[in-house]
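What follows is a single chain, given as structure tokens, in the form predicted alone.
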Amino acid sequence: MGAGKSTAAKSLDSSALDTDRIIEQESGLTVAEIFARDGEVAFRDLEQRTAIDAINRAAAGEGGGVVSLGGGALNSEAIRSALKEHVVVMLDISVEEAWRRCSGSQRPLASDREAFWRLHAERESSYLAAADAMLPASTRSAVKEALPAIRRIAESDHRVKLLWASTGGGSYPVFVGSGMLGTFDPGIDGRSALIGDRNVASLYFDRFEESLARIEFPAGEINKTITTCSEIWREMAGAHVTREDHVVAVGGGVVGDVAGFAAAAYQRGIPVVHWPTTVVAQVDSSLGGKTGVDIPEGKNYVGAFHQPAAVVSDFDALSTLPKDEYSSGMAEVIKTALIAGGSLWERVIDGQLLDPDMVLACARTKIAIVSSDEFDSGMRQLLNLGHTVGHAIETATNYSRLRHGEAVGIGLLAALQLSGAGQLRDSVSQLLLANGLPTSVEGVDIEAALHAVKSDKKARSDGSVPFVLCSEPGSVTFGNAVDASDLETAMREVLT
């Protein structure tokens, strides 16, 4: 309740069916009056009959094929079953915003704050299970903007779910599913320039239709440089790529960062579509518009914010990953679960295997954070949990000793020690080991690593470096000052 379902439905078609309004018109009573007179059980029976009838009528074309359901409708198994053959759109709203909109109203289930919080938590799992598309309730135009993408998942032969990312720099669809690589059309106009590293190119480039250019570069973080971008720009210019065309980035985090930056700078910016093929790229790096390259002084020191035109995550692509690369990406899953808390953390700590729904949950978490802070000036810094020390280790070892996720996992342990969360640190250490990730690294120059922390790109003008700390899953803060001796102690624990 309070997400704006009725308004969104009417924005698609002014004759859209609204189950609450139908009930009120046919009964001559408000929903609140029915609750007061007959009780919730009787209302739910009436709601179920009304909703199933409205779904059938919409399927026949009435109301423009659009139905707005009541907030509790998905508690009904019969309604959930009736929805399985149709596209279900969830308007994603935080409990805080929903309460702000509903408190003080005549809604019968919005009179008590604590009960409202519990209701939101209880309903969330059924919403997420039923939803084919998840759109931000905070953006009034999101449903209309996302309609072409909603139609694509409705018409697709694949089982695809949609997230709609909305930022000041642009809105874009994120498609998550299986069997899509090179065959699913995300709906981006213009010709394409395909960019990937040599490993990915040999696996996947042939799946894509003809493009203006097929540009390969050597794999690995060590090649995430301006030199690589310069070579890509020259190949794009030689292939006569124009501002009406777009880049298609196929690969992991390095490919996404390099190709994204190449797109951001080429002719002052052309669109980029990400096809992430690694765990870290699907759950994190392909989302949010951060692009960039490394220089000897630091990781991701040169880059730009450049939101993608679309992201297409094919879970099947992860089956081709080497075991170490797959494990490396799980560090980002663990990090995201620590930030999100709730059901995502419960799935991760229980040792559940990564699946498309977990990828979707991680992406949903990141998109929600980025939508509130596109340019990393506040809340988005939460996503750096574990990264300050992790990046320092990568820099101190010239990006040659550890994969990115391995370094982030070790950085998580340092951050949790700095947070005073010893028990949680032990749990995360066990998670890292269970996923084949290291919990320490030998032979790293501690002074070089400490210097790299001080040179972190988020360092302030006074020389301090703000840290992201986590006291418990779902309770994460940014901008924390850390004592130098505590930092050194935490880093010595993981740099054996």
Ligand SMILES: NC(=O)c1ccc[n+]([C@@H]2O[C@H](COP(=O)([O-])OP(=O)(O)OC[C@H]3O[C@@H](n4cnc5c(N)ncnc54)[C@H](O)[C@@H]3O)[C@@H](O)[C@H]2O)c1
Second form
Amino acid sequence: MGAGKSTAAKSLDSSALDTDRIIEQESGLTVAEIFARDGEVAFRDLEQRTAIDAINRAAAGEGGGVVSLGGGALNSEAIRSALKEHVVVMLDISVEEAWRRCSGSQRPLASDREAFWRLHAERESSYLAAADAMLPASTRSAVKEALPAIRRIAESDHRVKLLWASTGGGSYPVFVGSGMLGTFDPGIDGRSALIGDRNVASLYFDRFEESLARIEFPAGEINKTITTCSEIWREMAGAHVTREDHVVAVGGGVVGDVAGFAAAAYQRGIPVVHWPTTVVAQVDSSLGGKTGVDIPEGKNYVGAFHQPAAVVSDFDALSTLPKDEYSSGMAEVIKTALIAGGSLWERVIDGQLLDPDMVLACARTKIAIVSSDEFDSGMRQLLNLGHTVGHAIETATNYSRLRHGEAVGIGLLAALQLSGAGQLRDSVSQLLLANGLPTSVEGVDIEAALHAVKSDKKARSDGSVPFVLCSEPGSVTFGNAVDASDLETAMREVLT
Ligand SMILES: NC(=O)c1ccc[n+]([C@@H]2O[C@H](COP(=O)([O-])OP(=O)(O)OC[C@H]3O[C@@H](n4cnc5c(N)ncnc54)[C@H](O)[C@@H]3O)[C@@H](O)[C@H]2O)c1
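Complement to the form predicted alone: the form predicted in complex with the named molecule:
Full assembly next; the chain just shown is listed first.
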């Protein structure tokens, strides 16, 4: 409700069919009047018949093939079933924004704030299950911009869903599905330079046909350096990669960050398409446009914001991921679920296994946050939950003892302790163990780790470091000052 379905449908085709309008025209009454006169059950009955008829008419080409459905339409099993043959586009809107738009209107189900919140939550699961494409309701032009990508998933033989990321620095499609590696065409013009680490190159490069260059570098965080970038730039120049071409980054977060930064700086910036192949990369690092490299003084100290031209997440790529790497990625899934709360958190805390829908839900959470804060000055800091201590542990151990996700998992426990959320800390601790992740690390010099926290990139000029805290799933805040002794206690708890 209030997401702008009618306007979006009309922007695709001015004759788009709109079920609420059809009902109003045919009955001569407004939806509110039908609700008042006949009740909701009678309205839903009418809506079901009208929607199924409109879907069939659109399938025959009427209204440019576009139907705008009423907000409650997906409660009907018959409508959901009629939609299975078609591409369903969901306009993603937060309940707060929907309420802002709807309260005070004539809409019969938007008079009571609490009931509205409940309704939004009740409807969410049927919306998520039906949606093939999820577009931000906040960007008016999103439907038009995303149309080529929507057509691409409609015409694809792959099982693929679409998220549309919209930021000031550019909008891009995120395709999530299975069986796509190297065969799905995300629709980016020009020739490509393929970049991956050696592990991924040997597994997957041959799936990608023509490319100007196939550039490999040794795997591991230790190679996330400017030296690696420099070698990549020289290979790209040697292969005559031009500004009309683009980088195709195939791999985990290290490849994405390095290849993304190489693309951001090569000839002052060429497009990059990410094909993330780790859990970390699919749920987190490939999205949002942060690219960069490490220096001895700190992780990700040098880099650039460079939004991808497209992201293609093939869940099947995770089947070759070593078990430890998979587990490590689950820390980012847990972090994302803590931030999102709601149905994603419930699935994760229930111990449900990762599947393409969960990857999609995590990606949707990340995209919603980064879209509201492209350059990391506000909301985006929420994504650093667990990262301040996590990064400090990585720095204090010279990136050699723990995987990134393992360090983040431990950092989450410290952050939850600092949040005063003891019970949640215990639940997350259990969740980490169930996913094969450590809940503490031995032999780390506490002074070195505390020093690394103070050198965090987010440190303020007065020396304090703002923390992201989480009081309960879905309630996360950033910019919190924490007491130095509380920090030391929380760190001692995880550095045994
Ligand atoms: N840019 C961002 O917003 C962002 C966000 C989170 C993390 N990161 C960065 O991501 C990095 C961590 O990423 P990661 O955990 O993906 O590590 P990674 O890229 O090092 O990959 C982990 C290992 O898995 C191998 N691998 C990758 N895909 C595989 C596959 N499908 N099958 C078999 N092996 C495969 C790699 O070769 C590597 O050895 C860190 O550098 C972190 O800073 C960036």
